[in-house]
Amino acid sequence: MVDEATKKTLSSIPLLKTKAGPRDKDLWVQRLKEEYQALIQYVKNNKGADNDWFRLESNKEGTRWFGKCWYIHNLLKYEFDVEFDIPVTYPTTAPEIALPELDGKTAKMYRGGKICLTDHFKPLWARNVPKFGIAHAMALGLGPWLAVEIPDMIDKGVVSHKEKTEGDYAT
């Protein structure tokens, strides 16, 4: 049911071992620990394989996650804020990832530019509880979705790139 590049994806990112949400003080430290373990690993990998595509940070709490993401559609990057908090029942309900400026642009999406995530990602996310973390999310949830919906998008004219600005050098 999963692809090889998946499989592949996935064996390289750890499993997360604390099964603990922000309301478990000292053992939510702990998690956290392990997201961002799990983070740093999936996007030195990615960097590895030349496909870097997000940045995130979080709030000195762990619970609001923020930063970019892009995509890259014939040659042009095109870029989005991305956002997610993590819910109280955390990990055994998966964060609602959003593109709040793409809100309204596709129906795979809900209101405040949250992905649809429901019928692949979801269930996938509930059989890997306490294993999967936000570095699966990002790529098992965001990472597909980008590519399905971002060129469709394009393709429609809903979604358009921005254009540099003078003295803006960066890709």
Second form
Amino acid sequence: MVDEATKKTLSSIPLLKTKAGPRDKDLWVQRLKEEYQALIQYVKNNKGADNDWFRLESNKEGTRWFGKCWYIHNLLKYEFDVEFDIPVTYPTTAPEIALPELDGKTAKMYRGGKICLTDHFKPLWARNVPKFGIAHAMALGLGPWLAVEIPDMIDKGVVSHKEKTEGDYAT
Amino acid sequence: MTAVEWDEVKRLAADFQRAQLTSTVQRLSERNCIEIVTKLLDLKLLEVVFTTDGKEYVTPQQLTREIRDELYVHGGRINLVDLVKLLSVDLNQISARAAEIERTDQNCSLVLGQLIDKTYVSRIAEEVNERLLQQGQVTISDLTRQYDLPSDFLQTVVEKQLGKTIHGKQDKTDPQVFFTESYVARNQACVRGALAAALRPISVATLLSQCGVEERLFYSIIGNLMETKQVAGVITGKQQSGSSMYIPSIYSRSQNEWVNSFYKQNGYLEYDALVRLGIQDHQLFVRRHFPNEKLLLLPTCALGPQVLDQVEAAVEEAVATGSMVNIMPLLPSFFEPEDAKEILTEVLKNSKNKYTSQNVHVFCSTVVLTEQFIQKLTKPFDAIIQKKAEEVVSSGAYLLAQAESKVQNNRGLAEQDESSTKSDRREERRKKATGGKGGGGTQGRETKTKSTKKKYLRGKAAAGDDSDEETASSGKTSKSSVNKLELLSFAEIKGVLTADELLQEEGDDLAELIVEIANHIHPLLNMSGLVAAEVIFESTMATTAQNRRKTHSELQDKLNAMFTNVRLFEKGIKQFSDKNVEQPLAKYLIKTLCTEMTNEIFSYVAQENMIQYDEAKELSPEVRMKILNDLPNESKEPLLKLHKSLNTNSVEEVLNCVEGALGPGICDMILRKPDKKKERSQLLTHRQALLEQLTSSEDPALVLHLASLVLFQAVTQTMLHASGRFVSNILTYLQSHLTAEIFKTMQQYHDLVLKLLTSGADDDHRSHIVNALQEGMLAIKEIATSFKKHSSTEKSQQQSE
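Let me have the form predicted together with the partner chain next, following on from the form predicted on its own.
Now the full complex is given, and it begins with the chain already shown.
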């Protein structure tokens, strides 16, 4: 199952109500609103706990999302680009989050940099349709994946720290 | 509608971006914080104080402030331990801070783990003042109890505030006590009243309980009162102990007056009386009270020189007059004999120069006897001793004792040589002992049954004069006490002393004194007795030696005479040819004269050999045998022969034996040869004796007997020793030698005598015979006396023929 910290994080993200995909015109707007609210809350939560770890923005329709995520290991910040599309069957199908930079660097990844989610993720998501949204996918999918995979990759030397990114972040 | 909604979405997206772009709160985790703080502490960049739960930090400044706040909240006094709980900071930190506060702030002080404020101190001072006003007196110890603060702190607080906030006075004797003037005045008045009222010694404890005054205060008050001379009296005993007494001077004055007057009047002080007056340590008191008087401290009283002088005078007088004095009557009645004894020793010690202790004896602790007086007392004993000594000597007990003491002396001398003799008396005794005549005198005095008791008494009386000697010889005492010769028993001496006039004059109750005197003079008397006995013994020895020489010759003469007589009598017996007459006559002779002679010899021998026998009685054969058994062997043989010869009938043999017995070695006597002349005179004297007897005799039978004996001698010119039984035999013998007429007369008379002896109680007949005998007696006597002439003439005629 999901670890305690994650569970706690999840529970603090507001649940969504509207079951609608990008194709449902008005309902999707409704859904999108709810998504944003959940994300704002989540980010706020993270910031409040000094645990901010990603930046996200979407296109106008809210079907494509992109941004950055980072992980701090041994007092060094490792930053990666993150992107994903809202599938048509959303919210029944969970979005497939991808880190294109790391494509081919780890076994826990599909072609195109899509991360392999844990066995738990899918049934959990399925059970909670339509209550889970993007915020949940981030908290439940990408967060734990980073925590497990990044240190491993750093150890293997696959990922190295880039001063530049740090500097970028600072600016 | 949709547009509006899309706007809304746009807005939300913008919100989202904004939310994401807002800087994250720079929040540190707790863990990090702790790490950062420790780091800072390590680097000494930060100074904080940890709370006890470890979750909080406080800076020292904050802590100081908090402590001050708490102090204020708690009214100026707070315990550091309470602070620990209130601020949840470690006690070490707090006490460090508190010390800091005390150092920097003059208003605060740290006392006994408590932080105290100036306001609090002033409040205490006010409270103390109130209390002082209420109770009149306050002690630091009370305050300590009340405020739970150390006494020296309170002391300084109170002293500092004294006269400012606290209106009172500090006790001079006890700085811990404070009181108000009014309180002191009140108590002083109370005590002054009580002391003024006291007439007798009163214990301070009683005073305190009656006045209700504190003991501490009491003493300071008393000191004050005495200083200002408001009360007259003294406090005795240790202060603060409660056992001290207040003695009013009026009491001690009257006490002293009494003691002085009593002493002046009587010259002594009785301890009992002092105790009654309440003086416990009487000896000390007496010494202090009369430092100039020479007081003799006795077990029950103190004695002044007056009484001592009296006693001394009495003793001196007694010594001067040579009498005795009992000091008891001179002393006050309650005096015990022990006191008297001490007085006497004191007196005798003082006057040792005037008369030595030998002159004076102390008996019964109280009676002084001079030597002269004792001499007087012993005078009556001289006669008794003389008598006793004679008795002892004559009874032979002295001899016995002497013999035994000789054995003793040999042993005793050896011992005595070792122990150096000290006194002259002892020297004398020794001389006597070496002389061998002392007769138990060697240890005459020591050899007494009562020696142990006497030793003790003498030791007391003679004041150690020769007590060492006594002890030295006490070992011998037990040995030699067996054979001592006691001339005068203790009881006898006592009896004589009791009857003594000199003592009778002195008083009534003398039994004890007599016993002691008797004890004292007993050995002396025995000594002198023994000396007397010795003298007597020696003199008797001398006289007996003389006597013996005399008796020896006398006996020799006597025995010679007897011997001659017997021989003459034997001759007479030989005249009788008839055996029947001769034998009994010889036997009679042996029985009478020979036995007598033998007895003389035996008694002489017995005396010579110191054999005891009864001199008053005639020696019986048994006694003779006894003597024989005790005789030495050389003299035994002849005497035994003599003894046996008495049983034979032969006079000749007896005489031979006598001669043997008288021989040298036994009696050392010489028998004279038979002498004709002597025999003749012997015959004459014998006849004369017979005739004298005859003339004086009135008894017819005796007259006849004597007459016949005289006739026989006249006829035969030999002596005859015969009893009356032989008269008829003699007559028949004489018949041929006498004229018929004479013979007839004699015969007739003889018949008459026989008749008289055989006649019974027939009065007429008897008186008739007696008359006839009386008539014939003269004729018979005539015949006997006249026949001599006749016969002598006849004889001369015959001789002439």
